[in-house]
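Only one chain is shown below, in structure tokens, and it's the form predicted alone.
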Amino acid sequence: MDDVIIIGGSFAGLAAALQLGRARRKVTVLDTGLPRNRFAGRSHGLLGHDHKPPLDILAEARQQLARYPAITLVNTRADSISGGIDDFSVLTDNGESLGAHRLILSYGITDQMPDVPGFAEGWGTSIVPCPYCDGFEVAGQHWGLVWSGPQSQNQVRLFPDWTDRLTVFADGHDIPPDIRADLARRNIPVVDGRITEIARHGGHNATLKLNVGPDVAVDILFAHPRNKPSANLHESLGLATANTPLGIVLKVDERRETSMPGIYAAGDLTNPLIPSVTTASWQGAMAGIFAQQSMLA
């Protein structure tokens, strides 16, 4: 039996495994090999790894974990979880049953692409969600923002640190008059109508076709599609969740423990605010440490 099984082997999961392996705790990481940021060409803002491809960072991390004999990395999917604290059972997609005293859920989230031609193809390159992740590389250029609700107003307040050229696309949302007035005060034009297609013209260019009016071209388009957990294990376990403007996240306490004793969670699966590699790594490390401490005699 393992001390800990980690479900999800991206930044949060591997950071948890590193802490547990260094504590000489027996840990198995189950991973499907589909990290959320696999669409991004570069990862930014991660100290020591700035501007490196995220898949390269993960590959290097796995190589480093190989020096810890207590860590086992398995390319497989967890299909179900049963049992309770000190006696969890995880069934994988190849029919194997694994046991553990503790679990860490770090299987992340999946972005739900809207049914707009060109959106999915541009995701991670010409269409991005986070100015902290990609803003520096396109600073001073013409940005577009697809309005997704009240939370978009905070984006409008953030963006001037990177650019003074911003166009907001309402995309069918009813932007209240007071917010429109604030946008006008900031000299930010609002383009009404629904987006029907997004065409790429180079690395950081997007031309938006609308159901009314002419096409509008921007150098980079920021958008925040809804997301959902990339697995439903938390549902079968009945773990407490929280609704956010963009989707569902797991509730955890100050020690990263979920509503079920012995199950911890980290990464985008628990982060409703600013998902990032840095945050995921920190949360994963803390989940690993708190899981290890919970097993002390």
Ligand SMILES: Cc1cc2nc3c(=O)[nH]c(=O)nc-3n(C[C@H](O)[C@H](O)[C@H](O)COP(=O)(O)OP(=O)(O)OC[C@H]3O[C@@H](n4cnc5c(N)ncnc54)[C@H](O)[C@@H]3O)c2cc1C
The other form holds:
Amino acid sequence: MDDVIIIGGSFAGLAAALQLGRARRKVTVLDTGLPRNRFAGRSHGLLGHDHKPPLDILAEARQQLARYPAITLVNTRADSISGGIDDFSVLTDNGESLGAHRLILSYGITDQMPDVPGFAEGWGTSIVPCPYCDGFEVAGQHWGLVWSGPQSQNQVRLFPDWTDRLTVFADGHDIPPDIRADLARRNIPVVDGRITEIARHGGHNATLKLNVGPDVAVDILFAHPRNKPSANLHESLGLATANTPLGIVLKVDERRETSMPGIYAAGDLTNPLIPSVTTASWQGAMAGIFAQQSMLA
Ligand SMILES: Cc1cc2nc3c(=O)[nH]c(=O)nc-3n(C[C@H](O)[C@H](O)[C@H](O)COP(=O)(O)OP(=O)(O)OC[C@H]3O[C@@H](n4cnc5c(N)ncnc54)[C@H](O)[C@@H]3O)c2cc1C
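Show the form predicted together with the ligand, please, because up to now only the form predicted alone has appeared in this conversation.
Zooming out: every chain and molecule, the one shown earlier first.
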């Protein structure tokens, strides 16, 4: 039996495994190899790894974990969880049943691509979610923001640190008059109508076709599609969740334990605020440490 099984072996899961492996706890990491930022050419903001392809960062991390004999990395999907603290069972998609004293859930979230031709194709290059991740490279250029609700106002307040050329696309949202007045005060044009297609021209550039009015070209488009957890294991366990404007996240306490004793969680699956590689790694490390400390005699 393992001390800990980690479900999801990307930034959060591997950071948890590193702490546990260094504490010489037996740990198995199950992973299907689909990190959320796999569409991005480069990852930004992680100290020591800035501007590297995200898959290279993960490959290097896996190589470093090979030093630790107590860590086993398995390329497989966790399909179900049963049991309770000190006696969890995880069934994998190859029919194997694995046992552990503790679990860490770090299976991330999946962005739901809207049904707009060109959106999925541009995701991660010409269409991105986060200015901290991709803003520096396109600072001073013409940015577009697809309005997704009241939370988009935060983006409007953030973006001037990178550019003073922003166009908001209402995309069918009813932007209230007071917010429109604020946008006008900031000299930010609002384009009404629904986005019907996004054409890319290599690099970051995107041209948006709308159901009314002329096409509008921007140098980069920021968008926040709804997301959902990448697996539903928490649902079958009945773990407590919280609603956010873009999707649900798992609730954890200050020791990163979920509502079920012995199950910890980390990364985007738990993070409604500024999800990033740095926060996922930090949360994963803390989940690993707290899971280990919970097993001390
Ligand atoms: C386009 C884009 C660009 C981004 N750029 C940046 C950036 O530049 N800098 C930055 O800091 N952040 C960036 N991010 C955010 C970053 O991708 C996430 O914050 C980070 O990947 C979260 O790590 P995680 O370990 O929580 O989840 P993920 O990286 O999403 O990993 C979850 C892992 O769990 C696996 N998994 C899922 N279900 C199962 C299952 N049932 N069994 C086993 N394994 C499973 C998946 O295959 C995946 O490997 C970007 C995000 C996007 C969408």
